[in-house]
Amino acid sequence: MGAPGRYSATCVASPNIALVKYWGQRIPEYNVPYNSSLSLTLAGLSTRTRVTFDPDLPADTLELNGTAVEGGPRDDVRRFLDLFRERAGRRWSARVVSRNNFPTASGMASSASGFAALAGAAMAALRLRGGLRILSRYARRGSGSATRSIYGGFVYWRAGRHWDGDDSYAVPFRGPEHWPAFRDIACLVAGAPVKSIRSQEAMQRSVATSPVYGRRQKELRRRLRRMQAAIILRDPDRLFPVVMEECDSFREVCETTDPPLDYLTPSSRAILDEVRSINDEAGRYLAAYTHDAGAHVHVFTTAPYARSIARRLGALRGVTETRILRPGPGVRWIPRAGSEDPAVELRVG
């Protein structure tokens, strides 16, 4: 395989918001769904991730944002690389140097970039062979939602039935190209802490203890159903309506949650009843709201609306930054070292 630094790699990978959610795993050691979902990835915002296995290296390093990571958030990456170096058959440890450009561990899906940005390096870098549906199962594993990060556009995630996991990957559905018109408004709040309970323990505890989790669960298909279809149709009128019902439906869910999950700010409150008054105001659908589990808000719109939505949402208290996003692209790797140019897609093997 050569010298030790060939095996480096840098992918790139964007956050998605999920657009029917995923709370709750059928199978937490592998981050496996109840339910499947549907989600954006969303351009603009990226995780870019350098992974270098080095045999010299004594043990796995994590710099993230400029800071080395130490404690759990490391040994998650060690345990997640684990799982290819198993593949490759290697033992080396790796250098992770990882780089968000939008807000960490705050609802903005950063876990999901960083964990497709991971995969996409390290199979990369080892050289391990296979296709973007092997690699979505690898994110997975990471992350839940890494999966959809995979792809970009309009991402469905199948729950899959297999004990393992391993039908449980995600899959295109309508490509970035799909709605050129499509924009999502991402509002960064102040005050938005950062998670104390992790999402994968607190949607354990949502399914554990909240009296409205199965009601959810009857009702998700016919939503992601009556989604697809506005989606495909690239009509906002049918789309919006069903985003702020599963919004609504999934902060139902963790507010009955015991303790109660509470994510949301008075700012991310008031930002859904402005989207609320833009509808009413208009008589029709100019724009949905939806949140993940986090105080920063996405509102959907489409493009001769974002502008004058974005400054109405932008003047309310307490919202900091407003980012006008298109659909976005999936995985894509930096061809050689040095290079500022991530926009040459690759396929791994």
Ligand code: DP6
The other form holds:
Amino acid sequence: MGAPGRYSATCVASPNIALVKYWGQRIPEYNVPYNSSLSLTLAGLSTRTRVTFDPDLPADTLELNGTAVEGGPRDDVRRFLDLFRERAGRRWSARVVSRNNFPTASGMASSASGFAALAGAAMAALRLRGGLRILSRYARRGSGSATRSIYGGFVYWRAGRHWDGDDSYAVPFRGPEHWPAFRDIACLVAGAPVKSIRSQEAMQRSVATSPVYGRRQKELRRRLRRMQAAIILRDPDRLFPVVMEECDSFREVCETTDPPLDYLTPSSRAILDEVRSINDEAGRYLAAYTHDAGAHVHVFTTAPYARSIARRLGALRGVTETRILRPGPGVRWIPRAGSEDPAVELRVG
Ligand code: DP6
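Requested next: the structure of the form predicted together with the named molecule (the form predicted on its own having been shown above).
Time for the whole complex; same chain goes first.
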């Protein structure tokens, strides 16, 4: 197999929060969505994953935050790594060691940063050719939202039209440097239930049963365009109302799914109310709330208001932590210790 560590790579990725939500799959086996979506990759939160392919290993192993993981999540990782093994023509098992610096499976999109980092590490470890676009397509196969965590800043995931989803991948929309004053206050709430089913399954229930799903799909294109224009102009007064409209529409779909999907706790709902009050008092849009399929709420604002709004939200009952986050980078690779050559040969695609 060559020198030890030769088929090893470490990749770091950050989670993203969706401004336009991905909810519903046109091709479920490949996580190909019905609609395009838009997200912001977040700085300060990350998953760091090392993958080592080793011909002497009898089976894949997964260690997450220092604990060996068996069962479903390990099987997901094994199936995901099979994609890379097939492409490389290797049957080697892999040792995967992954660590998040934020809560796992809590609505903080750990599946996005997790599969983005795993894809980056697996692709580099096996020296597979291809750029970030190909990496984004690989990441999609692990978790839809991981498609977007490949890039930093504001990211657009085009739904694509091909029968096999080959044209469904993310592209950078505006990098993290575009809007330096943009802030996301991640509000963690107490008692956030651990997800009982993966979003992939929940969203297909919504497609099948929510009476408002079709109407939402028709509204999305216009909402996406309005958000893109507002981001280009760095204009919160244009962006924030549309962000909240989209979040409300996503929540309406969840609540009208049979059986209903209720991700929020009373504290999450109190955060939404508080943001409405902040804007009403100011007579303009200082902040916007959004949430994914989890109880934690993200509140967008700009630098001058971030601390005072975070203090106000942090004082609400059941809010355990507020973290002020900036637009963050896309995937990055950690060079091997003691090696001159970087562990990666990926080019920007
Ligand atoms: C509500 O792609 O994260 O966050 O693979 O089951 O984790 P799983 O699903 P995932 O679903 C994301 C849904 C969403 C909206 C979004 O991120 O666009």
